[in-house]
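A lone chain, given as structure tokens: the form predicted alone.
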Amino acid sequence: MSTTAEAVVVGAGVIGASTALELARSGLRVTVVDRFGGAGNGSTSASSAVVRFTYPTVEGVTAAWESRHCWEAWRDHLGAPAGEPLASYIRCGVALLDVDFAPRALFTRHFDAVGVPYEEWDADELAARLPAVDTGRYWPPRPVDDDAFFADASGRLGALHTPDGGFVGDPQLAAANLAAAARRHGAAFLWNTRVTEVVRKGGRVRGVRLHDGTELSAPVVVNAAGPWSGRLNQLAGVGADFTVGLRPLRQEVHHVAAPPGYHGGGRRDGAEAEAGAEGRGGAGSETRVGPVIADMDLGTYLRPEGRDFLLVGGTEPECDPLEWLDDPDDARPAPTASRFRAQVTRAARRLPGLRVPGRPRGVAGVYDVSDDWAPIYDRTGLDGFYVAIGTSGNQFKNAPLVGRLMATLVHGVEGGHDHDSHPLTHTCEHTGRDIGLGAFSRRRRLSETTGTVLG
């Protein structure tokens, strides 16, 4: 059996669903194929969905700042009808604690250029704003069984604070929202379906073959398969000209009760009080919560989860072995006691009032990690075969924009533009800023990043 489309998107996570929406909006007949039973059921569902702007490249900052505007106007972005339940953007602020290998100037030079508001806090200001936080400097991160882990602080930390940062409260719902919007523009979705072959002819993609033998004929195929993207690239016979490699990485995020004072107390200015009191866009949450804290000094990050809880994730400190996978299907779905103890104990070092439970609670997911922890949004050596991959656990925030970047790329290249020699540029709707898509090239020199999920 054979069916036809003008574009096939493989993967219905938040990146694939956004790409499907924008390609369908642009007039293409789109079919989306996903191995799971619904949008965002894979790695998207395990995302902490943090929206921050601390990227060390101007393209990264510009993309995150533009995407924040999309999240704050989520219903308008989707063209969603009144009454459709939507994911909410919670503007609670993000505090990046000081660390020498990622000094504030690495980010603020781009904030100044792009127009991202920020505040620079010294240790006293950090303590006044966030009294639940221990401002001690403990670098470098150490295993929690190391006697030196509990050594006295060597100094005190301040923070770089961006009041417009925050998080999306339900990442899986956000992907479902994008898929629903894509369907309104005519996109079709095939669930519980795997691609077994990328059909090629004469140096060009011709579609994909599915596990049931169905062939989807299409002149454009977009690989947005997340942790399975490397496998799909192999089926397509692409990757020989990539200068950036990809590997699946299993990670865990843990769920704990917030300590006293995290979600309140401390000195708050007017902007912070407004930000904490209102979750904008989507469903319009009215819960005041504390900020997201990025703590590379101890190797962890903290994100509010409602009024009473926190999500605790890791920033890949050198002292912790990384759990690389040959096959993402081998990932254990439940959190482990050892990883839970390490990450939550680090969080408790930063938040002395936090209790470390005796039993792990949280989620495990798999990142599609690039060598430099930056994404690849590009064409490939197989004409018509495009990739939106290597999202490295830090691109959820940019999903609303990524669909538009991919639409710019597909239409430009299919229209005859030589993107490899003269990279395309996308002009952002909300900020009016241009983003050169060469920054996300498969052939780039490795980007200047922190080498962690924080990008």
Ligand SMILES: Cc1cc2nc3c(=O)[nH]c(=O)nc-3n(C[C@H](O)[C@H](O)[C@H](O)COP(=O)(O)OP(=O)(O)OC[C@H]3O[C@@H](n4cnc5c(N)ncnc54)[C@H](O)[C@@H]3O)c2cc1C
Second form
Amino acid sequence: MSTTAEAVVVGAGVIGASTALELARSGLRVTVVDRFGGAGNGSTSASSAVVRFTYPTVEGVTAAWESRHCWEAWRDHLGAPAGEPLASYIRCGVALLDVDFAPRALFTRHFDAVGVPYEEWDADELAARLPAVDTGRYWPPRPVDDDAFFADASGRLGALHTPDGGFVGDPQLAAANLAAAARRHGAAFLWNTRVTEVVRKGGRVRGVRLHDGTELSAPVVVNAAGPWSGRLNQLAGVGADFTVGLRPLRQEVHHVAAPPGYHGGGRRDGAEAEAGAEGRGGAGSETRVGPVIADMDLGTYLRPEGRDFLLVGGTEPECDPLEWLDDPDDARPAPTASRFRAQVTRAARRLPGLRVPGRPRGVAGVYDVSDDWAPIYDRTGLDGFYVAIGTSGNQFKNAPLVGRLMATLVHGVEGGHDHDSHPLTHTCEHTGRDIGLGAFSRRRRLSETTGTVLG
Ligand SMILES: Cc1cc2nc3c(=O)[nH]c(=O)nc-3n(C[C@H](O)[C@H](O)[C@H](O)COP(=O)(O)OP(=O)(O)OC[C@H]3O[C@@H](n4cnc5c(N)ncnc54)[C@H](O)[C@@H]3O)c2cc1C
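Having gone through the form predicted alone, I am curious about the other one (the form predicted in complex with the named molecule); can you provide its structure?
Expanding to the full complex; the earlier chain stays at the top.
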């Protein structure tokens, strides 16, 4: 059996669903294929969905700042009818605690250029704004079983605060919202369907074959397979000209009770109240939640989950072994006691009121990590085969823009533009800024990077 489309997107995570929306919006007949039963059931479902602007490249900052405008106006972005339940954006602010290897200037020079508002807090200001936080400097992160972990602070630290940062309340719903919007523009979704072959002929992609033998013909195929992207590239026979490698990495995010005082008590600006557009904590809500705290000094990050809980993740401190996987399907889904204790004990060092429960609670997910922790949004050596991959645990926030970048790329290249020699530029709708897509090339010189999930 054979069917046809003008573009096939493999993967209906937040990146694939956004790509499908923008390709369909631009007039293409799009079919999306996903091995799971609905949108956002892959790594997107485990995402902490933090929206921060602290990237070490100007393209990274621009992408995150533009995307934040999309999250703030999510219903408009989607063209969703009133009444459709939507993911909400919680604008609680992000405090990036000081750390020498990622000094504030690495980010503020780009914030100044792009127009991202920020505040620089010294230790006294951090203590005044967030009284629940211990302002001690503990660098370098250490295993929690090491006595040195409990050594006294070597000094005090401040923070770089971006009041417009926050998180998306329900990442899986956000992907489903994008899929529903794509459907309104005519995109078709094939659920519980696996791509087992990329069909190619004479240096050009011809479509994909599905696990039941059906051939789906299309002149354009986009790999948005998340941590499975390397496997799909192998099926397509692409990768030889990539300078950037990819590996799946298992990660855990833990769920604990928020400590007393985390949400308030400090000095705040009027604008810092929670400002989700709709849904939980949404319009009219007086509820305030504490900020996202990114703490590379101790190797952890955390964000509120409702009023009562926190999500706690890790920033790949060198003292912790990383769980690289050959196959993303090998990832154990349940949180482990050792990782839980390590991450939550670090968070408790920063928030002394936090209790470390005996029983682990949380989720495990898989990052699609590139060598420089930056994504690849590009064409490949196989004409018609595109990639939106290598999202490295930090691209949920950029998904609304990524769909648009991919549409610019597909239309430019299919229209005859030599993107490899003269990289295309995308002009952002909200900020009016240009993003050079060469920054996301598969053949780039590895970019400046923190070597962590920060990008
Ligand atoms: C634990 C964790 C925390 C994170 N926290 C943040 C954060 O705070 N902020 C942030 O910005 N980002 C964060 N991220 C990163 C972000 O969530 C991901 O970059 C993003 O969700 C990736 O989306 P995706 O669509 O590329 O991948 P996925 O959501 O994994 O989707 C890929 C889809 O492809 C499908 N697929 C794969 N192979 C095939 C095939 N052969 N046939 C058919 N279907 C196939 C899968 O079924 C899957 O649904 C985090 C990620 C994790 C895992």
